[in-house]
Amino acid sequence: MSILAVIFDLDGVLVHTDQYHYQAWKRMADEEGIVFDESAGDRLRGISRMESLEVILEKSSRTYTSEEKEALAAKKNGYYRELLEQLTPADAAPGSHEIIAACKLQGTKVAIGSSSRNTPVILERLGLTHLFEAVADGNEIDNSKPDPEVFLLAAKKLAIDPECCIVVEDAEAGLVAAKRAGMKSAAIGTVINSPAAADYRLHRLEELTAVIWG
């Protein structure tokens, strides 16, 4: 069946932010004297904001409460927010408008499927909020990545039939969310080494005219 649109993850795909999201991390664990590097920044990708704070505190020497827990992720979001604003048009990944632009071209849309509360400051920050005919993200869904939720409802949003949309995904959860939710995948970056099934791998963003179009 023929892809009639795109869904793009945002960090790691259309802007790299990777190293934002392990600052602000790394500030919160120094300040509550937990060790943190980058090998356990590596395991936080694609996951929800809640779920990568666990993952920290595995190598916590206390326990934490639900609203201490609460408390530090909303320190760190404050850090990753602060560093956000440093972000400009100059930052979107290479290739991103011009995949953008030649899906508008083609007529194929293009959405967002991002996990990320901070979506609409991002695309915002690089002046591509105006670009997507739908932006579904972590503001708007109870079930992170693995779960194929945010990509359901891009595709709601775009009201077209999930077997028609294909995913760009640079994290094995992002993956595995697209294989459930019934669409195509097409993974990018360090990503396309992992075990999960991805229908396509994509070294640089123009590669997925190819896909798409032939």
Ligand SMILES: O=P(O)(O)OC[C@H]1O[C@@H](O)[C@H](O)[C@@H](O)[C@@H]1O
Given for the second form:
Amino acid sequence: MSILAVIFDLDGVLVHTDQYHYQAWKRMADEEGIVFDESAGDRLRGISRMESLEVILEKSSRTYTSEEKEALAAKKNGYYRELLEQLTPADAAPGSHEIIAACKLQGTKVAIGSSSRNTPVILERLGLTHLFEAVADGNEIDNSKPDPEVFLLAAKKLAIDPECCIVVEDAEAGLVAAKRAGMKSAAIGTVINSPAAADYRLHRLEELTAVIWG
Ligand SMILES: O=P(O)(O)OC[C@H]1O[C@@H](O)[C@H](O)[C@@H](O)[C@@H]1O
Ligand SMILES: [Mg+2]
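Would you mind generating the form predicted in complex with this ligand now that we have the form predicted on its own?
Below, the chain from earlier opens the complete complex, with every other chain and molecule after it.
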């Protein structure tokens, strides 16, 4: 089955906002006196804001009410949005423009499949919004990765069969979601070193051209 569409995860694939997520959670965790480090940060890749908070609170000695949790998540998102204000088109990950341009040239559709509710803001700041035929994000789904919902929604918006899509992901949760969606997957970033459910491993985004077109 040939590949007719590429569905890109956003944070940690097309832009380094995975680092901003980490910094914003770290600021919140420090204020709460909760231990949080980069390996814990890797567990948050791909999962929703509230699920991320639950992972962080596992290390807390006290319990939080749901109102307190909402307040902590909102605080983190405020810190994160402050960091997003620094983003410019120059912050698109190396190779992003090239791989999107190659897809356009070949007639391969491109979409975003992200758990983030900040996706529209990030794409705007990067000046990338107009390049995607479909965007599926955290504002439109009930279940975040590893559930396949966001990728299936992207494929539906593209009107392309899931089996003709390849997902590019930096998160274990996202690779599992791609598999559950019946899609191919390519891992990039630190996840390439773990026994993830990926069909391909990329050291650079440009390597995707060889995966799709040989
Ligand atoms: O808080 P946001 O922007 O809606 O992001 C939700 C999730 O978006 C994903 O893209 C990130 O990998 C996760 O770490 C994050 O928790
Ligand atoms: Mg990601």
